[in-house]
Structure formats: structure tokens, C-alpha cells
Amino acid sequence: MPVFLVKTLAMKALLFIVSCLVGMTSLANATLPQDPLKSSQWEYLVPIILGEDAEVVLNDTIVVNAPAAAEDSLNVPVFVDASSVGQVERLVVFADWNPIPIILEYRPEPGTPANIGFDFKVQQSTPIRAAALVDGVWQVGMAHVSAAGGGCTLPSMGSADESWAAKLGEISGRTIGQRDNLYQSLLFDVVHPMDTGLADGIPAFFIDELTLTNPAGQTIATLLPKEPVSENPLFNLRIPAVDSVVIRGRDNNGNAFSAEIMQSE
């Protein structure tokens, strides 16, 4: 076969190959809603934190408050309500421009809705997505925050300071709601620097999994925190009520801990 008509053969078998990974990723992007935030970010980090195969809508009943301009990056307050879509399986709060984007994720169990609210570490301008996971379907809220930035880059003040190991881990908490009441809030924190890992010098160090149960030691809800969550971190959640809250934890470094919260009166 000569020489000239190989090369126009591979030639075109190349040409096939790569027209077929571009309508394949054709397809794939066509089944992404376009980010209404114009975020080049968003095509990028939906498959890598959803998966590639997720099914993703737009959903503007789902919920994203936090502050239009970041008055402080270590501490951007953000509350998610996502009750509105129906029992969420899980809900990954992530920011699009942080250099570590998943803030956390939230496992409500049936019955718990999906309303959280806590603080975190922004590093610049981004939008914020909350994607709740309903029926194999990854709905989406948003929300977009400036900021000066360079919150997740900073060394938490528990790490400058020598006493924070004696209370590392401690929880405390309140509800709020009676116990004839189908529903109360709980809003409790934890002692703990929840270092990004990138301040110079200082490793990653933070809570990565807490576990809500009630008195029949059935589980509530399960939160597992990255680390752009605020040091010291304070969750605000909506539970079923209940007489009490067992709430255990760990980190990354394998320290356990655990508070029983009551019902307040």
C-alpha cells in the first residue's frame, strides 16, 4: 500500500477518533444547565464533585443566604434550606473559586430536613452552590459572595495558640423549639483550629465526619465538614425534636469526641 494513502487513512481515522470525543463532550456538556453565574468554573467542578454521570437542574426554591460582600474571609456566614425539594439524600455545600471548593457535605436522614447553617473560609470572589441529591437528581441553588479573599491561605488563631489542644474537641449546644413541636432548631460548635493545610507550615487539621443520634440512638443526620469551614466552626441545623442530642465526631488527625446536648426548656 503506498506510502501517501496510510498516512490519509490514519490521518482520517485520527480525525474520527477526536470528532467523537468532541461529541461526546458535546453531549455530556449539553446536559449541564448553563451556570446563570457565568462561572468557568462551573463545567469543570460538576463532574468532578457530582460525578460525570450526574443529572443536575436548576432549582431557585432551594435556598442560598450569605452575605452579597464578605465583611470577614475566615468567617462568611452561609444557611442552606433546601426542605423545599422534598427528603434530600445529601446536600454538598461548595464554592467555586476556593482552592479546596467542597466546604461540606450534609446527610440528613429521613425525617431530618435539609436546612444548615454555618460559617466558612472564602479565599476570593465565588459563587456559593448548594446541590441537593433527590431521587438520583442533583437540584441546584446559588449564590454569589465578594471578597477581599485569602481566608483559606491564613493560620487559624488556634494554632498560634499553646492552649488550644486542653479544649480541642469540646462541643457545646442548645436546641430550640418544645418538645410538643414536630421540629426545633440545634445549634451547637466545637473547639477546633480547622486549618485549610494551606498556611505555610501548618498541615491540614480539621473535623471531617460528626454524627447527630437521638436517645434511641437512631441517627439524625451526618455532617462531614472539609476543610474551608470556619475554625471553630458553629452548625445550625433544623432536626426532628427530640428529648436530646448524642453528638460524636472526629478529625483528620483520628481524635474522637462526643456531647450529649438536652432539650432546653
Second form
Amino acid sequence: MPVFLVKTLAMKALLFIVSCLVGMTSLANATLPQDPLKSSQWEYLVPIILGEDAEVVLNDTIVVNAPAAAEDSLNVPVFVDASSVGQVERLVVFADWNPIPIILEYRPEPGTPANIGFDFKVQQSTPIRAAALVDGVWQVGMAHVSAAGGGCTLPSMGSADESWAAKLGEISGRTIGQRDNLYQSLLFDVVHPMDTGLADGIPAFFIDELTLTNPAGQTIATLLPKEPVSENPLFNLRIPAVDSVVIRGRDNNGNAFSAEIMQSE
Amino acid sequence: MNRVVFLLLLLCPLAQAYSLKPIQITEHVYVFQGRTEHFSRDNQGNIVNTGFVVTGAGVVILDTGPSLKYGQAMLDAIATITDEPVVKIINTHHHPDHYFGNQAFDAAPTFATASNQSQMQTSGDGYADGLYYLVGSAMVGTDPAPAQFSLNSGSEKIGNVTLKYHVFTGHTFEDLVIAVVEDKLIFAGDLVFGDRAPTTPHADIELWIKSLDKLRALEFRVLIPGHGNIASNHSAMQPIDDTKAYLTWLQRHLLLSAENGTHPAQLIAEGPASPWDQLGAMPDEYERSISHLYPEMLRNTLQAPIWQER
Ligand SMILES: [Zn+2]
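I would like to compare: after the form predicted on its own, may I see the structure of the form predicted together with the partner chain?
Entire complex below, previous chain first.
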């Protein structure tokens, strides 16, 4: 049996035992809406990811764009727009059937819309959920991606090639949209292998926090990527218009990096 | 497809995997025309045009389809046309739907250009995994059989027929086009798609467009595209022009979208513009092309920050 499967099964067993001990499973699922995608993971994952007594409603105004079929299991593009549901405190994106379900969490500050585009590694066909926490209620939108898969258990390209090390944490980016607009798009990528730890002999090595601040030092948004985010992640965010953005990041090995992206002319 | 036929197919899931009908195109050339779709269980991967030339001194096979069973069905169908033995198999390029049937032709040598031979050797197993996933049981028994011998541009006479080989580039690194000189026929491989969206997993769009211009200058009356409808006489150039028009639009549309910072998942959600959305295998091929071509274009628009620390 592949190592990742053993790990996943062991993790599931542990979580199951814990949830039984706490005795909350039946309560937690009492008000959970039926899953339109009919995944058996839905009732199991929601209490673990969103909380035992999370209040959950489905909301199809939350846009979750993703290809119906993944052409490249290492880079499946997803774009989430949860701006229809008001000021989002936390946006959690997860894939039911990935060995590590949570792909990332996005925390836009007041005034920043909950819009984010990224790529992730898919292991097999799976629903993708975007859960937006607004006034204590999780509003959930979703999409389905079919995939031949294997993305999560493949080593990164970087891990096979030492040249990335010299560029680790290197950021490139730009903003799109005029200075006098209310909002603009911020596009940036970071050189990083984003290894999941599920490929044989390669430990998990991934960016786990990115913070964006404006020139006045105020936080615009915080991004908490997890292992499934693709190698050399490219993010597309919608932010209030600013003259420049400072991006500060760190990975799970304690490497820190930062850069300032100037408003393009 | 006729609804009654479709229902009958549903009722007989164990029916013969492929029913290939040879269509005589010119005096010496026959074609098996595939559906203008993406791979699926329903079409069993029969989405490609393969062909054969009855030379008078043996049969030359032009591409061999997506599976062992497809190759076997080709052999069965050829036997209804001629008693001549198969003497040569030519693969236009290394994409699996053009050579996975090689396995069925173990009595004759298989040929491709040298770079395609080595691509078949390195990527065959990966393609096989992909096709088993998409096509399923029709693939049973298929083991990639890379072309055994290399072939270059040039010409040769076999029986009553002169075959001329042209090596172009763009769809893949080397795209072989076979001219059947006496029949004024061109077997274009995947450089040309007829009413079917072009596929781009190894494409260089700019080189591809240049190759189409060169292809247009060759002398022919009939053109067999790698996928889609066969074209002849006054409309023989049409699939070349259509393929060029689509590729030109695709390249421009993706570059503009990258400049605007559009996310690939948003592009996929928008779908291909009219009239390209009417092509066969849409929107699947457009979505695949975004994955093949767009990430690099998008990253190329990024700039160095004004400062950085790491
Ligand atoms: Zn091809």
C-alpha cells in the first residue's frame, strides 16, 4: 500500500476515534444541508474542517471556477469569488478526496473582497468547496473536478533539481487596474517547491503564511496555504487600490521572504 | 448519431469494440474516419483519422489509432479491400491515438522520425495511463509499441505509388506529412484539424502557423486531416485555413487575457468565443489548451518587485 494511503487511513481512523470520544458526530451533522455533489466525505469533513458545531448553508452565488476535467493534475486552476455574501472573515477551500483536503485559507481584512485564484495538486476526482464565514455562518459554494490524478503524491519539479534553492522565496508580481479604481487585481508568484510530504522520502515543505500590507502598514489580507497548493504558487487576488503592496511570507521550515510590488503605470 | 443505433449500442455493451469502415478517398488511399470528439468511453478513443495505401506491392499504413483493438480492427477491415500484405507502418507523430495500434501490426516494420521514436519510448506509459482512464475497456491489451525505425524527409516508390515525406513542426516537435503523389493526396496528421478543435499538449503555435503556410504551398487535391472532416477539390485548403484561423485567435486571446491578468479558471469558465465554440471537441480542447499554453504566458507578464528580502 502506498505510504500516503497508510498515512491518510491512519489519520482518518484517529479523527474518527477522536470524534466518537467527543460524542459530537450526531449533533454536528444534525443541521448540515444535503451535499448536492453527493460525496460521502461531506458529512465527515465539515465538522473537522469548519468545526463541530459549524452552521453551514449552501450558497450558489459563491463562484467556484475550476475545469470539469483536470488536464494537469499538478496544476488545477481554481478561482473563487465569494464577494456576493458580504464581508468574509475566513474563506476555506478544500477538496473532499485529496489526502490533505484543505488547500488554503484566505482571510481578507474588512474592505478586501473574498476573491482568490490559485492552482492546486489533485489526487483524484473530487468536489472542491469554498466555505466563506460571514457573521458566524459558513456559506458554501462548490464545483467538481474529475482527474486521473496523482498530483499530491508526485514530487515537485524543484525537488528533483537543486537550482530552485538559490531562488527560494523569490517573488514576482504586478497589479492590474488603474490607481483611481476602487479595486485592483494583484497577481504574484513565489518560487517554492510546495512539497506535500506524501511523495516517498520527500518531507512536507510548503509556504504556510503570506501577509499583504498597504504602504501605511495596514493588513490587506492573510493567506494560509496548505500542502496541496501547486509548486511556485501563483495567486490572483482582488484588493482595494493601493500604490504598492508588501508581501511577507514564510514556510513551514522557517524560511522568511518579503517583497514590495509597485502599482504598475 | 441516429437515436435507434445509439439505443442498440447501449443494449449491447459487449458488442465488437470498433466497427471500422474503410472509405475510399482516391485510387490508392482509404481512410478510417474518427469522430470529432475528445476521448471518451462512448467513442472508445476512435476520434482520429487513420489510413492505408494499397500500392500494388503491399499496403502502407498511415497511423494506427488509439489501441491494440483498433489496430486489429484496421487489419480486419483492410482484408475486406485487398489481399496485399501490410509492408510498412508510418506514424505521423508520438501522440498515442496515432501509434497505439502499432502492436497489431507485428508482421511489418513501424516508422517515425527519430525524435518521435524517442518521445514514444519515454512518454508511452504515461499516455497509456491517461487513455485507460479516459477510454476504459477498449484499451484492454494495449501496450505502447514505439516505432522501430527512423524515417526522414524524402520520397520512395512502393509498387505503383510514390510516397513523399515532409517533416514540419508546431503541433509537436516533428510532424510528419505524407503525400501520395500520384493521387495528389496529403495525409496531414495533426498539423490540420477539420471542423474539430486542434490539440496543443506539445504545440508551438507560432511555428505551427508557419508550417501551415508551407503546407498550403504543396500540390494536392485532397487533404486528410489528423482529426475531423476530409477535404477535397475547391475546399481542400479549408481545414488548413480553419486550423490557422483558430490557432491565431487562440494565441491572441490567451496573450490578451494574460495581459489583463485573467485567471485560467475564469478563462475556462468563459469558454471559447464564437464561432470556435461550434468546433468538435469543444469546450474540452480549449480548456486543455489553457492548461498547456496559458500559465507560462501569465507568468511572463509578472515583474520584479521594487525590493525583496529572503
Ligand atoms: Zn497529435
